[in-house]
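A single chain comes next, written as structure tokens; it is the form predicted on its own.
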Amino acid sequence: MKKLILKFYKELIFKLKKKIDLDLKKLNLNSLNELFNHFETDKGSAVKNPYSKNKDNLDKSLIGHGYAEFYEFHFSYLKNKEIKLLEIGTWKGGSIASFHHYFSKAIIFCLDRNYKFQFKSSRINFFNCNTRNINELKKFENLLIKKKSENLDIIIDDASHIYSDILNNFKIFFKKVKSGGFYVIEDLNHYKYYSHLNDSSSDSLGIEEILKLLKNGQIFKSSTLDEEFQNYCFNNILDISIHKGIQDDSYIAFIKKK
């Protein structure tokens, strides 16, 4: 009873919580790498750490992981098209902002198990949701339904990084991705570098070497992807690119699906 409260307490709040209303800010910003900073999400090039206590040294209080060149080269093409997209794990809505600018006709899902989420457009659908949670994903599946977006042009996994969320979160969502579309994984590797993200087992297969294993169409042991969901893949996964971004950590997959 408690948790019901507290949930409706922070949704009654973030629902009365003014929000940057993206519909009216024009902004002369023509690539997606100068929007990700601009909106400052870690998917940009020079962002300011906002966990940075050194305010001295410039250099130490930047991040970003520069992945804007790897979603140019793979979504160019649809930066003009109507296109539905949902990102998984959102924070305060960066990358949402900068999604909403590039792609200028985009219909944009968001899920986010927090409600820190900050923007708000005529496009944009943010759902809380925390996606080990069944009874939330049915709401959420719901809400596709009534917007009639059933299946989305591109998904992104910007969430925990845990590695069994990587895992479900592809086993949950990847079906959902149109035909054509894309399926990306942000930090698939976070997990190796810090430990809190690892729950993996000693004989659990690393995701880089599943997402090999699923593009050369060989069978694997896994306790997520059983052997149904990997045969689903091997008929419906066209390609899969990792691609390597500026800090030692950043580490980004497309999967395309046919």
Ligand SMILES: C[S@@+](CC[C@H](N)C(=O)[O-])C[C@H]1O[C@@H](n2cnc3c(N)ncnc32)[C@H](O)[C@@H]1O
The other form holds:
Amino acid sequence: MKKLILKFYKELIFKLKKKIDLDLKKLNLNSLNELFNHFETDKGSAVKNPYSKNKDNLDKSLIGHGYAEFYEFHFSYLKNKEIKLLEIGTWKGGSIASFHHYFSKAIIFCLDRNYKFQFKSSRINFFNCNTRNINELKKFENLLIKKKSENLDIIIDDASHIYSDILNNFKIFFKKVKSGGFYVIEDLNHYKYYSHLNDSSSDSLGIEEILKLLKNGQIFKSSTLDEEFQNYCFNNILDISIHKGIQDDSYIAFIKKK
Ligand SMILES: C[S@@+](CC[C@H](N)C(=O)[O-])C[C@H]1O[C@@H](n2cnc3c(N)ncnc32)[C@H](O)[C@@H]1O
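Rather than the form predicted on its own that you just supplied, could I have the structure of the form predicted in complex with this ligand?
What follows is the entire complex, opening with the chain shown before.
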């Protein structure tokens, strides 16, 4: 009960919060990297550490994964198409604001378990959801049905980067990608660099290994991805490319559906 009241309260505060209206924002930035840097998402090549807690902004070091070139490589042909895009893990919305400008006709869905999202637009649908919570996922699915958007062109997982979350999200959301569409996993190797993200067991396969096996149609043992899902992947994955960005830990996977 206490939890429900708290959620209701947070939802109310979020609804009342003043947001930046992206439909009114005219920008002269065309490349995705410029947009990523402008809206300060670490998908860009040169952003001040967006997660720095230093309020005086003393932490001026430039960081960024440099993922724009890979997004442009796979998606530039969709720039002016009426696509549907979902990002899981949007935080303040820097990447969503960039995609809103880049994909000028896209209908965008955003999922996050917190309420830090700062933007609004007639093309953006923010939904508060923890992907570990089945009830919240069900509600999100109902929203997609209501918006006639059960299948999406692009789904991006930029949420926790925890090993098990990456696999669980893939299992839940890959089926929602349209034929010919893409499922993107950002920072897929972070769990190897940061121990708090690594909840795999000693005999678990690495994420890259799993993707290779799925691409090659080889069955493997996994507590998350059962045989039925693996078979679904064998029948539905056309290609998987893994790209290396700027930082040591910058890896991104683009999984194309048949
Ligand atoms: C790396 S940030 C997202 C950054 C954003 N995509 C950008 O480029 O600016 C990760 C976000 O994932 C969210 N997140 C983590 N675990 C989640 C979960 N289980 N369900 C929903 N959101 C989650 C966090 O609340 C956080 O806002």
